[in-house]
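Just the one chain here, laid out as structure tokens, in the form predicted alone.
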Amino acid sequence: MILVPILLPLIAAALIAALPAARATVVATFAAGVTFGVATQLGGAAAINLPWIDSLGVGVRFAPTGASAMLVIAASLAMIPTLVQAGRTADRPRVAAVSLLAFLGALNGLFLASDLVLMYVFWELSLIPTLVLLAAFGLDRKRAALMKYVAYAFAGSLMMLASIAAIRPLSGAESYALSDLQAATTALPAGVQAWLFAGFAAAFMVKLPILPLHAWLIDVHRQNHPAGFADVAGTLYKVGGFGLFAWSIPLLPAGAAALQPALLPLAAVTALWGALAATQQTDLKSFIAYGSLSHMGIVGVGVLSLTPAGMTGGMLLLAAQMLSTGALFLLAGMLHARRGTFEFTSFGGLGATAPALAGVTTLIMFAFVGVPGLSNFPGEFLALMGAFNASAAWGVVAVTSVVAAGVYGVNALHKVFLGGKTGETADLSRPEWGVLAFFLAGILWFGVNPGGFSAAVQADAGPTVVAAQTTVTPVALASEGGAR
């Protein structure tokens, strides 16, 4: 069961590269589907130890935690209206169906990985179909920005491939598998695993994002397509959060707790910066970039907290806003189409006229800035909480983020539905409500029930929430009164 979310959406996308263009997106939606109802069920799915590159210790490798199994339902449920979504606006489907299946397989494949180089190989595949969105459904300075996100990637993943070579030898672990390393990895010396604990912090602050390797995210959601099927794909992308969880930090804690008094200012700040950012732009498209950017930074702040109630929250956080963010650019899509802009100074009064609309939006607003009983608040608070316990300074740097989400989620709503009234527009199609009505459900779903979802996570069989129970830190030093 466990290869379905992986093998399923690969094979379909093999599929529908040699079926008629009118079929891609009636087979691409019930590809994920079917991915989405195999993912519901991981929790109980059997591990698969298969043999690979023997001489190197590398071997195919699965095993759900509870974590993976909560972003692969997360993931999958919000591939499905954006497949539809792509079908209805790409001016080529087919290409775009094959992209985002072969995303949403090799996206899955770096959850349930539970081999290092198993995960790094899914790390590098799921990088491939984000490109192609750009640069076959990008604007006229999509160019620049593959080059950037291109550059910012690779740095990350040099130096992510560095700690993968170097961390087997150094420990002496029998393989590449997960817990043969940590059972050789944690006893390393604190410096040793400080330098390889930031190779892999390089790749994964790069796919968090978070300050100063945030640049290529900005860009590449300004000329992704406007319809934002492919800004979907790089929210669903930012994963390296989950790196942090599942890899750096249950392997190499020493390292986590002598670079987290560098790393946790940064995430904080990227949680404040983003958010100050947001309330200042000009477009649609923008403000929801920056606010995602400021979400990352909670997400950060959560997981280098290493505090159990943080790191789960981190990952309820960032399974939330794949649904609360994905259900936004596709909205700033559908408004594009009725406008021809995200400029917000061509909006103005929409609600009067499109009352389904603003209500809908409204909405999942609500949820993207964290209002409580919706998809991101169990997660965000819990991050909060966190933080906190880490650093109380660094603690209110990442909250006062949360204030500025209220401002920035309001006047948005304000300049599209309310203010001044620039003509009547169409609301809410009926393909445009089956689009929506996923999002919808699991903002309500993250939201109503967390927890079931944070019960799995600091279940997880794993060992990050041991490393962030054991590990004393600096931080955290200074902030408890010596102990944990």
The other form holds:
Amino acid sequence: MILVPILLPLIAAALIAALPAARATVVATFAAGVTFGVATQLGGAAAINLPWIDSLGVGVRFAPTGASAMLVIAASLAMIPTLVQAGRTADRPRVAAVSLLAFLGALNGLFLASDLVLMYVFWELSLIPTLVLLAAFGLDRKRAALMKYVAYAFAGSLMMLASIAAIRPLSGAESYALSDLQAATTALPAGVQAWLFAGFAAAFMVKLPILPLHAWLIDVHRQNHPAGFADVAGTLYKVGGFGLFAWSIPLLPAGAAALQPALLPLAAVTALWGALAATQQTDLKSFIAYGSLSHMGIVGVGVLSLTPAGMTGGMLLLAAQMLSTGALFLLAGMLHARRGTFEFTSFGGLGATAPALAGVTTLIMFAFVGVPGLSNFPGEFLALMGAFNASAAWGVVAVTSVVAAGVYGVNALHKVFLGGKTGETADLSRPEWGVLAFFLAGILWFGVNPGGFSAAVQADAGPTVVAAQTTVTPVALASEGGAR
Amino acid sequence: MIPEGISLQAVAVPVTLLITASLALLVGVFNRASRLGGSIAILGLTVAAGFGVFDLLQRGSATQNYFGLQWHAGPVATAIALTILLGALLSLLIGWNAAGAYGVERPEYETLVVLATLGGVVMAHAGDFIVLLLGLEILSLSVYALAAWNPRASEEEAGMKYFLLGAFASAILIYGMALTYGATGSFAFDTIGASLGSENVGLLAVAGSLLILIGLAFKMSFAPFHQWAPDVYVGASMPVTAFMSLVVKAAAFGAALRVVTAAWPNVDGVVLQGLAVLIAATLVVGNFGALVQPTVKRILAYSAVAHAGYLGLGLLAAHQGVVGANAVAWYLLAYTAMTAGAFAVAYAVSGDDAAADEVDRWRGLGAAKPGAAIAMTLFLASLAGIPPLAGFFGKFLVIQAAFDAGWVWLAVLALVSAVVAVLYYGRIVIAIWRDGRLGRDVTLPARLRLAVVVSVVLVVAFAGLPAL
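Beyond the form predicted alone, can we have the form predicted in complex with its partner chain?
Zooming out: every chain and molecule, the one shown earlier first.
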């Protein structure tokens, strides 16, 4: 059963490539729906362990954990309305459907893999559809954005590949299975672990993304198709935090502890800088991109706090922001369809003529900035709590970003929906309601039921948290002391 | 009739190739217009490959030396010989319809291809320097003629360049062998290996080994001895270019692997450091050189140099253990499949017309020939090292072997320069899938299509190969 969320979207993508274009969206949406349904049952799924390349120690190994099951649920849920919206707005709906489904399958494989090399295979495979989406649907200056994206992504990936290639010879692990690796790698000397961790971190920081490896993100979002379906894929693809959480910290706890003093500040600064930059944007899409970057910084501080609460919070926020940020990008696309621009100055007073649009956007924006009761809040809270435990000073920096979030969120709503009227605007259409309903349901679900997810994340992440706790606590305490 | 202690099994491949070459030549004598020679060559190469597979299965991991140390038989040597045969087969299929393109009769073309292949197989099995040189010269003399096969100025120039530099490289190699002989009193790898370790052989042996390294570096197209490669590759006709970058490269690495593992286990550290520096230069020059090339063929030529760098990494690791030798053998197989496929599609798209081969002239291939475009995308992705294709696992194996052998800085450099590779291969992929009109009509004749299909299967199913 664990293979369904991976193979079903991939098979559906192959089928759609062979089908006439008219059916593409229906089949794709149905496939994503079934994937979501299966994903909700993943918690009890049996692990899979099949031989693949014995001489390399690589196997087809998948195992669900609390965090990966939650992320698969969130990603699959977000993909359903995205496919609908892509079918409605893309000029080549079949290309969009195939890319988005292939991306979903590869992404689920990345979450569920329990073999390091297999994880890398899915890591690279999931990159390709996002490149296709940008290349096929991007705007005028997509070429530069594409090259930047490719350069950053592969530079990071190949650094990770270096660590992957080195980790087995160096540790003498029996295979690339997570459990085999962990038994051997945690015994490596701290210096070696730090170098290996740095290789992983290079890839994960690009995909978190955190400063200074985030530069590709804004360009890619700006050049993507205005309707936003490609941006949702980009949002789901911010998997660096998961990579740290599920792979590099459990495998290399001493390395994580050694590099924490360097990485935690970067994440905290990302959170603050993204939020401050978001307050200054004049363009709706850049605004969402920077706001989302700020959230990724909070994911980063949570995971890099190396505390159970912080790491759990990071994963919760990662899942929650898939829904809130994804919904905002599609909303931005709907606004663009009405006005033909993303410039804040061209909007204003939309609340009067499009009250439903204004109401839904307000709700989603509240979720985005972390209002309690909605999806982002529990994760954000736990992540920041973890950050404070690790380092009070950097915790303060990260928390400041939440204050700024309130400012940029309200500002954006104000500029778009309040103020002087700028002409008539059509309210939400029925299909648009349908698209947004999925996101609203997800946002409320993740908001009111954080306990269910966080318990699973924390329980199944046992080895991660234990390894992080046992090795890290003294160092974390020391750095906290230093900060004081 | 067969001398005692000689296994027919061990020499079945070269004997088959010799018979094949003779038959193909004879057919040409009696009927100039017949294509029978080509069929014989393909059949003979296939039969030889069958013998090779049989030997690989029978032998297991056993190694043995025949003819008084001169002929080495072992799994790695046989695997490389098989890759050489595969490369020869694919390049014959690619070039099948090129016959008569410039009004030249060609019964001898296939004969030379088979002879060159024979030379390559001999190099991969060499147990001493004399056999290595013999194989090298059989290979080189055949390829000099092939490079200048058609009466076009560019090909004549390519042939001449290749001949002059090849002769120069051979001379350096022979000088190195002579010095090594002077220091150790032997041409046999095993004896040299033992005496380099046991006695104080001094400067003479180091100088000899360095000269051998340089001679081999020419053949493997290591920077800074690579300059002939792009020129000759571009000047020669595409099927010959494919043959050179597949068979000649595999043979050169097969021979180098023999030298490094058998003759140099105790070689002076300076030689290995020198090899490491050459590899580093090759990785940088190959990858950055490819970035600025205007045509697909030139990009492939520079990428062939870059891939020599990755193979070199395995070669260097092979000095420390069998992991590296296996990595080189697997990398060569992956490289042969993806490069042959890329050359096949490139030949279909541009023929030998450099103007039609400019990257921008590839625009529209995706719409006009989706099958060929998908295949080319796969080949390029594999060359760039995207998992789970063949090139990724090849790269993974050599990098892992390099870490295993302690060459950390070189492994990291190899990965850093691989980022650039993604950019130049990506440039071609983007062009393929953009709208536009192709430079010329693209047709894929049946045998060329077969070469593409075989390559696609190997590139995609590489990770499923049972022995890996």
